[in-house]
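Below, in structure tokens: the form predicted alone, a single chain.
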Amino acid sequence: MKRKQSSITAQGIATIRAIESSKRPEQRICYDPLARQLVNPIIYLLVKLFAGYGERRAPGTMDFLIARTRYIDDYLQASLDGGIAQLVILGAGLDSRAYRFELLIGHVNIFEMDHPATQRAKCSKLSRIFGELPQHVSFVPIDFNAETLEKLYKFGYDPQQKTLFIWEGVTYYLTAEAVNETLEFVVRNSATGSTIIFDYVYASALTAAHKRGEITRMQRYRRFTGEGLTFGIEEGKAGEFLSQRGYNQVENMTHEDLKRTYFTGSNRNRAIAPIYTIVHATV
């Protein structure tokens, strides 16, 4: 990402959560009231008009964003139903989740981590949907490619307490040893029992002869957009990927476990990316 310049992927993701949550509720996979007033107005128009065109050439890949979105929503649920004390959003965008979870204000020490950049786009959004910036949630800036989450200490996070860390949309852009400090962060910085759930592009999609659309377009324009795809896992090393670095329960969710849960009856038909998956991990 450029040091000037808010994500334009954030906006982009979060518009697609936006165009799922303005369907009928037995057609939306998601949920995100909020979205439609954290995005640009400008690339919510030009992402639902080119939506389609977007489909054909990265087929199945806005149904993964949505899928994904809904599968760490209800780990998010999970997490709180078993007594999380608290959350660390890692690249965290324009996430909604601190505002529009209601069980976390005022039981559960919220942190925001992202690029600089970005988070005061999004605090200004903020201050306007709400009248201020909500107190309940620590922002905590930081370039996850040339900081340490050891930034999360000045802002009073507590390794004693048990934690979800939520990174998502984040490991595809950063290098393979930024990934490895945030995963050694959290498991020597963090209760027993805590855990971490983020997605990943198989690595082979990166390398590939011949690449999908948006994995040739992102790889493109990444002088332009200062977000490129660099990081991913191999199919079905990921358990072992986590397990050398201190982790247990591994557990993968593919396009295919996906489909299977949440996309039945009138959503049968949609189609979901093979190539990203979303895993939780234990400490």
Ligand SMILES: C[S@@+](CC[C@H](N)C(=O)[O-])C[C@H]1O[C@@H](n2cnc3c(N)ncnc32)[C@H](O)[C@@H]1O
Contents of the next structure:
Amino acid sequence: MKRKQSSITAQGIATIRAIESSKRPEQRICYDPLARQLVNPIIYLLVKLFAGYGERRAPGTMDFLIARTRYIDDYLQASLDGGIAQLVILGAGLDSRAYRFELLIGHVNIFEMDHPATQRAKCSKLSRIFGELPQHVSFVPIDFNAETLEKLYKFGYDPQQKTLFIWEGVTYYLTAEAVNETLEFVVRNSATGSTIIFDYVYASALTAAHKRGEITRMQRYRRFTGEGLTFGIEEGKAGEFLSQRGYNQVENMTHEDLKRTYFTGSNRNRAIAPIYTIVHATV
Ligand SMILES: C[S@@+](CC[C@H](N)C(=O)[O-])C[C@H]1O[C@@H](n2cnc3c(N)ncnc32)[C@H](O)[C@@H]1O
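In place of the form predicted alone, the structure of the form predicted together with the named molecule is requested.
Once more the chain from above appears, this time first in line as the rest of the complex follows.
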């Protein structure tokens, strides 16, 4: 990422959530009522205007992003029911879970980790929305490609507590070393029963032979955005990848699983891009 530029992809993804959330309850897959307030209004208008074109160039990508948020929301709810004491949101961007899941507030220690420029922009937006920066969240600035999660300790992170780590839409932009270090930190520094949930692209989709519209575009504009795609896991290999790194109970949620679970009724004809998967695993 560029040192002084906040994440453009974070804006784009939150805009897609905002558009989905404006639909009627029976039509929407995810619901993030804060997204509209968090995003830059110009980016909102641009994404809305070009949504049809984007869908033609990269069929099913927007619906993967929407289903991803829904699935992680459901996973967070189940984790809350299961009694987590800490939540760490890695590469938080404009993630609004810390402010829209009421059960979190006052019960769970929340840490949002993000690139400093993205985090600064979010904090000033939050201060404007709520009148002050919410006190129940610790904001931990980090460059995953240059630092480790050790920084969490300075903000009161407790390795004895059962913790959920959410890593939504981030592994794509990191080096393999940064992904390994993050996974290693979680295994070594969280209580038994802690979990991590993240999504990834199939490594083969990053090679020239398989490129889809959104991948080609992100690589072409990487010098402008500072967010090029660098990391992927081979299809069908996430179980092995995570068990080699000390995790168990690895569960994948493929595009087919997402489609079966969420895209029913009037949403049954919506397509989900076949190159992304969500995975969760237990320490
Ligand atoms: C696609 S956005 C996803 C944001 C959020 N998790 C969501 O799903 O809405 C990618 C996020 O990763 C963060 N990010 C990318 N590279 C990073 C790095 N090297 N260090 C820290 N954060 C990084 C960006 O700042 C941004 O918030």
